[in-house]
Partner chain sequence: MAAVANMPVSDLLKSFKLKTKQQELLIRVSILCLVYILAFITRLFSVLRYESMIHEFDPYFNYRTTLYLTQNGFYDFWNWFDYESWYPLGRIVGGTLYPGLMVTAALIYRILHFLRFAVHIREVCVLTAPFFASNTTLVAYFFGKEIWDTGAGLVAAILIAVCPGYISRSVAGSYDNEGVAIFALLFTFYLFVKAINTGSLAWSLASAFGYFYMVSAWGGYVFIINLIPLYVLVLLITGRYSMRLYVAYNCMYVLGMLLAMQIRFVGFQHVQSGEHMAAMGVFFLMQVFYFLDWVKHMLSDTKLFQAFLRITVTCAVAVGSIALGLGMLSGYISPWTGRFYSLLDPTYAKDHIPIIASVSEHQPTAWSSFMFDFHILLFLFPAGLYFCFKRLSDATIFIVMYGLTSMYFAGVMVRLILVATPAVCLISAIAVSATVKNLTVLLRSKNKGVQTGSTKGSSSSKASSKALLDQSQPFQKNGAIALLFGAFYLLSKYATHCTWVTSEAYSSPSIVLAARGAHGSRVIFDDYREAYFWLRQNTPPDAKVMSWWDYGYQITAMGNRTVIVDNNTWNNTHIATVGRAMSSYEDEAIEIMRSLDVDYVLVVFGGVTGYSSDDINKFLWMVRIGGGVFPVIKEPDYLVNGEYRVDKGAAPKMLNCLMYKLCYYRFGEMLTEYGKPPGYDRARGVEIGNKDIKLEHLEEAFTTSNWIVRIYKVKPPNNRW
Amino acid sequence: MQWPVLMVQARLSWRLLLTVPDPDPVHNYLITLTTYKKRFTRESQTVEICPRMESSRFYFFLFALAIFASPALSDLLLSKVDRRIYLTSHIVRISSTLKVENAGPETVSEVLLAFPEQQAKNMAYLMATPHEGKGKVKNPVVALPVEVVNPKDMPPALTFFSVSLPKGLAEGGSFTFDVLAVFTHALRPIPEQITQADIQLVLFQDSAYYLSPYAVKAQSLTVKLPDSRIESYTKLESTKIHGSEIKYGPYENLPAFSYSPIAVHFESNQPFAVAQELVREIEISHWGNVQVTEHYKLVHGGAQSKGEFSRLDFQARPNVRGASAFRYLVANLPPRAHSVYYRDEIGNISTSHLRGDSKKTELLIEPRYPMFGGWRTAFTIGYGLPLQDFLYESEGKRFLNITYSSPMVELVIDTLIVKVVLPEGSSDISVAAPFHVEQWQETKISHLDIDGRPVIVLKKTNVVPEHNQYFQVYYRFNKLSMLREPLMLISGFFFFFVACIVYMHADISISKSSASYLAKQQWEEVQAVIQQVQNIVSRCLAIHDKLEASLRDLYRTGDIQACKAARKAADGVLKELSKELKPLLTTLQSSPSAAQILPKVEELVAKERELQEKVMVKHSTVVDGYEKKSGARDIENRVALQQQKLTALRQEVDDLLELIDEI
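Just the structure of this chain, alone, in the form predicted alone, please.
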């Protein structure tokens, strides 16, 4: 017996040589993957095999051993298999039409589907439906029950699913049904790192033969690619290529567990948009609105970007210097969506476009920067929906009927968490979902809540657009509970205004005989006295300014008599102000409340008197000089020192006034 042998050579090509045992003459399948010349070094160099490729080879070795040592299920056979693999996006969809016949004497009610273990791990969605021929009236699709099973004597390297038929299949009977399998992360970038100017090449691996525990009479395979640019593909017997389609077969009379590996290495610059986590919050308000908020953590899941990024080159030639990046995403919102917003941690993002009609509302969003391989971004989308379009009532219970997954087109979601926030007071809550989800309940406290709002949390991993199906949340809600918040608001305003009225009419002043009231009264009296002292000092300073002005007039006109008259008038006013000041100082000295500020007030009065004396001395000196007909320069020299002292004193007085104001 010959065992599978895997070899990789590097002279600008990889070769995978597989030799397997077969009841027929031994088949040797040669898969040649011509590498992208820009990705590897010169011809004489050897390609280093990564650990992931080595593990893949080891997995295939064990897989081949398992399937060729497994027994076949002889009661059923597949008379015709038509498979179509769609590689037009990063989500791989395999649609198969199976015609099954019962060749055994016993009635059969289920059909087994087999998938390699690694492929089953990447499977996100599996659905089986009865086949409707061409030209027939399309009836509503009724999915056949599908569940994971572990049949006896089957290879552990395979994962089996059981499809329950609508009715038992008797001997000689046949039934045709369609199977749709959706896979994520099934396309591997080769090379795994590219620059901004490179295109993205991906590798897809599968079998040209339909892997089944039943014998297959006739089968064919069609591989649909994004376009006709194919780097390399496995060429087998009866292989044809038509534009962007590769066709394998037809192949006839294949035994159970037939397997012929194929690989397609092709260009795919489709958006590899992967949401590592998406949290959808659906909040119900019985006042007429359903608010949906979606928090995305997005990553480009294609070939990792390496090297520098040039915004200038990208703007100039985006289809050449950014072919592998995606610049926008499209979300198909419900038709009557309103109040749509798109923002991130920085704020609102204006690069979005919204258009709608009677069937849908299309939202086109652009991230703040083009998304290359491995680049990440996070953003939030929110919108409101009319309550009457999604909330219904049946048998005394209300139920929300809304789609489960993201409205984004061709988005893979690694982890999806849907939170349905029900109104406060909801009870008897239940969920009906078309597929399995993890479920638990939380509580959310919002405005005007007392006990909090019940939150139903639904979690699912590996989500694709096919999961965007309607689910229902049932609950009971008393209509009188809707009056709770309005009554709380009315009561709050009522008691507020009552409190205001009581406050305005009640005497809540402190007793006039209390110590605190007396201290407050004394301090107010001290403040009034200090204010009068400040006013008197300010008037004195104004008179000083008038005397200075009379000296300036004397310098200009030489009118000595006018200057003496101004001096005489100032003397009279200053004497009156001095008389007014004395009782005020006496009041402050007798008040205990003024003990802290009294020293500053006394210092202010003393400085003002000193300033007053020096102003008078300067005035007399200048007038005497003019009477003796002294020269102007001689007079200035005589009063220069006095002027310096006056300036300093005036500044001290102003500072004391400011300090007393602060106290």
Given for the second form:
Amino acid sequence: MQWPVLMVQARLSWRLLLTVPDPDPVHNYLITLTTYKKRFTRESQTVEICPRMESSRFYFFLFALAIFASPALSDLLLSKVDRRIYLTSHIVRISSTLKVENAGPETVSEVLLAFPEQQAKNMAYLMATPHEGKGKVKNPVVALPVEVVNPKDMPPALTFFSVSLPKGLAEGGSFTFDVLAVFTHALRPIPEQITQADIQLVLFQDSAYYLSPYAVKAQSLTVKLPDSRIESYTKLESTKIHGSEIKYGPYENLPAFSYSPIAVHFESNQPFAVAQELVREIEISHWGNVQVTEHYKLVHGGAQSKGEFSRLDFQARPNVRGASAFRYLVANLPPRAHSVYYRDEIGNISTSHLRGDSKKTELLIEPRYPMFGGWRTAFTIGYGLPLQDFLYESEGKRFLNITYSSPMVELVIDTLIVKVVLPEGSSDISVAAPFHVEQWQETKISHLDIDGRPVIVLKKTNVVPEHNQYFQVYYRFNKLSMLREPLMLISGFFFFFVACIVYMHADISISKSSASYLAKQQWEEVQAVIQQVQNIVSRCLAIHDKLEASLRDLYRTGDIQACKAARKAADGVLKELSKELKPLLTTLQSSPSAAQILPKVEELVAKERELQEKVMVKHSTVVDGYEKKSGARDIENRVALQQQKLTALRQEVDDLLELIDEI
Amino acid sequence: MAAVANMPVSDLLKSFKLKTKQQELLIRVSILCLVYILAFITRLFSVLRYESMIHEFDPYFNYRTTLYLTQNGFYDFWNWFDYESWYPLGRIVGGTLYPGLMVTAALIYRILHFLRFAVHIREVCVLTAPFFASNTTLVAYFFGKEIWDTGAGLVAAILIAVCPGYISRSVAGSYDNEGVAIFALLFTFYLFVKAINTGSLAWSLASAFGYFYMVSAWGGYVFIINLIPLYVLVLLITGRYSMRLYVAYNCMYVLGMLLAMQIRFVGFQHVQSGEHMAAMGVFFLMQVFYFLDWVKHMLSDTKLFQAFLRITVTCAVAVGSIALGLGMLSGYISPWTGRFYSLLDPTYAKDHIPIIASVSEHQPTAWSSFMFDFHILLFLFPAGLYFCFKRLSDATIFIVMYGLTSMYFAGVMVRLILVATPAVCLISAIAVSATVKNLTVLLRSKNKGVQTGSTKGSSSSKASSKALLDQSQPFQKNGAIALLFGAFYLLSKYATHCTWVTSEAYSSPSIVLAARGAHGSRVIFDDYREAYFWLRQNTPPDAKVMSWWDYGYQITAMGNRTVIVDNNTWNNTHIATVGRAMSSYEDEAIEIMRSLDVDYVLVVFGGVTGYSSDDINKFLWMVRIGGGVFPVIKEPDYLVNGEYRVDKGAAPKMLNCLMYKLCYYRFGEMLTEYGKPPGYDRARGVEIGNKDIKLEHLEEAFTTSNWIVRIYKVKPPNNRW
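Output the form predicted together with the partner chain next; the form predicted alone has already been displayed.
First the chain shown before, then all remaining chains and molecules of the complex.
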């Protein structure tokens, strides 16, 4: 990919290359050396493709190495190497089982692994684990520490990794371990452009021999392909093919740095889903939610599509016309994920399915359109997770324990940025990641934040599903800070209402002497006075009711004295009330703005007084009647007329009260 | 309504020991609050049914500009030259739009962010229209209170909160100028009426600012600037001239005009365009009137005054007409625009400006849509007019004139139902409120008589005689109750109708189409966004897309690609060029497309899904608009005996024009419906006439899953050797 100029030549020559395999490793050095030279002399006529050139240069170094470098590391040797290359998806996985033996006298604690520069560049992940035989109960695997080293006297075209053995290997001792190396962008589509109807062919290159700084006693290689449709592959002396598997070897007793290039050109319709950029935002809310938002920029990394896209063909036979396209992606979300959404810049995308059980939540998302080679799309998925599944406490610190990478199945991520948004007020933040990541801090201002939330940003390039490991973010957070935002809201509303109350009660008019302002004030005064008058009148009416009640008591019990006492008390109160009424009426009379309402009020007061008198009269009549022991019917008859007047008066007073109210 | 509701609640309130005044205030405020909330949430059907998204066509442009405004600031927005539309001409956006809506939304966005609510600008835009609809209910309340009483105000607020005529343009997501403009319109009118009623400078100043906001928000401000002078003229003629009127109109006109000139799109039109001359004429007339009034006051001799009057009026009219004539002749005053003509004469656009006639919202209104949008208000409107005439005042004359003129315009153009809605709601509210009030007064006085009679069990001759007196109008009470129930029934019918219309008819975003599947399940056709997103992601960033102008705004906003023409139909020739390309043969069209640098052509096709508003159905307008500028395109070439067909009997030019080819490319091989031949067009219900379509200069680049949008790539020219 890094050699765009050479691509053109490559397209012409890929077939040529594959038909000229070379069985003899030593001879191969020479041939490659000559081609390497040829490259400088006859540039126009090139039959090599670029990776081969890479490797030819690399051979040159090997060749040089074979001559000059003394085998300083040869105390170790690999007694058995078993390699399996999985090409079943667009992520290439090479899994090797190595058995190292120490032949030298010194104790050795490190083993070197060598990868050609080209491969090392694409290498996303490398892990070494102690080998456990089949059939054994699987213990939790402890990975052996691996680090990049630059040993002296080694060809610079190789990248070395050193594996630290759990304990030093004494003379004659042996140790078996597994190495898993994962590569991205290692499959090259050839041809690079295909039409909708074409099948997608990809090329993979490696060595038939295990490339190692140590001599290898016995080795074998298995290449697993997605299916048995193979365009071509390098045939060496012992090459077997079983369905979708190609076997090379076994080879025995090869010296260090043996290399024999092989190339497999095969059909692969696996989804070449590559996220050029993925931004994952993990936001912690101590109210019980971890919100994950993932912004994908996705591209189909396979052969570019060219020519027409026919929907008709695609709909009629999607597996033939559009075999290389992928229509959906699967994400395995953590269990109990909720509020899942799937949208992009211009809105919600309705084609997705969610299935969940207690172990996982499976989200199947379809991009808006089928993804053909080179087509891009961008979308966002988001989901909430229960806080208690991911947040723990230890030694006074809280820590978030969550997986690093995307939940998508078989997705290559070129650049992954994980942002962990901690609650506002978190402090003392530290991160523990299982692999190296670039790290810095930002702030994010979200709802109701004052100084923003601390954000830990973790960036890593070239990420594969194997990186989906747990990492931890430790921080301190005071529980009381949780209340800050609700309190802010509450106080906001509180002050709003207080402001309303102040506004209602405060006098904010500018000119206090203007006519309209004065009139308004006077009117308010009048209203207050009238309110008082109304109060008094209604109190009077209540007393009338009381008198009536006392009369009813009289009917029932015949207690004349109590009735009289009630009248006396009522009389006193009524007098006081009428006293109170007087100054109010005078103020009303003096006020000019009350002119309109005054007659009504006066009428009310007069009617009320009349009512008062009538009630008193009625009361005394009834009481008198009782004293004279007149019959009930007799009293009734005497009172009836008064009663009618009373009712009418009462009605009038009520009406007046209502009328005044309306004004 | 309010009065009826009062009855049971008042008992409850009495237990709180509140004064009647306070009770009334409490009930009024709580009703208003509920109406405010109701107006907002009834417009959220679209969000619930679909999602929080921008609807239709124009709102996408508004959204795009708002986004630009929030990202780049006001000055960049004001000076924005948009290269992405009207290629190769471009568009001066700042000078060719009404910025009120965008500025409002951006302001709300800023305020929310200042208060630390980290909302997305899209949500703000989606909810702007419902928010302003809620505000409109408040304005309607105050307006009703001003022209009638608080009861009418409350009823008006309730009616306008759910009236479909208004909801159609203000559902959540309908981010269009009308959303805020109706609020601004009613607010201006309210302030102006208030100014007339009080004669206060403060209110007329406020109405000038209301007018300014309206001018900044919508081109419909022309309605205000013509209705108000007309109203003033009517007041002058009916002898209702007063100092209040003089103050209100002059202040409002002068300040409003000066403020409106600050909007670049309006500029000097207030003094230069024929549509605004009425206001200026009335302004001068007012001065003459005032002058004459003053002279009359000074002169005691009536005969002298008569003579003076004659001379002054003649001079004034002469000077005015000479000035107008000179202005027209010299071209200083522009004549009326086509849109204005088409309002006065509904047939004008059809004959002269096909581009205006082609827009569906410019069609004359059908009776059914009046019924659909107004429901019972249509019957209450005349009743309200009766009440207004019975109690004639400056304010009621205004609302009557507003109602009558806007009803006329609503009949001319279907989109102007929107302008009529507030008037219809207010006048109907007067009818409802007055009727209910009369009935309840009857009922209450009656009840009291009965109550007092029954409080004391003993019957008396006086009480019975009083009761007899009330019985003078037989069945009055029963009649009142029946009428009240009738009113209640009608109003509840109105409420259910409005809710139904809102949820079924007016809440579809028209970007996402929904249909019922065979088993009753909901099927979503999201083809538009599929295509636009494909454009956005998989075409070069500088690609130019040619499509009919309907989709221009959407392509720029969602597809982020340059378009040739869009919904801002300012350049008829450019649109006609696209129309010509679409209606020519492919080899002619390719020349036009090459000259316009077109990279992709987008067509909308409903033959597979039965979606009827597609490009084939719009095609005749392309022919007409294209033919209007380029006479080589003739409409009869595409018709057979005046009939528009796409099947075997179609005109040969039709079967081979670019649009036909692009829509039906490879459609002839497709089976759309069981039991029908391949190539059966479900939108038009015929088998297509040309099944063997070969494209020479274009190739299919993308077709959406339901074939609704088809995108073609213009192939580069062949090598010459």
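Positions refer to the first chain, counted from 1. What you see is a predicted model; the values in this text were computed from it and never measured. Think of the rigid core as the biggest set of C-alphas that the two forms share within 1.5 Å after superposition.
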query: C-alpha of residue 532 moved at least 2 Å between the two forms on rigid core; finding: yes
query: Large Cα shift (2 Å or above) at residue 180 between the two forms, core-fitted; finding: no
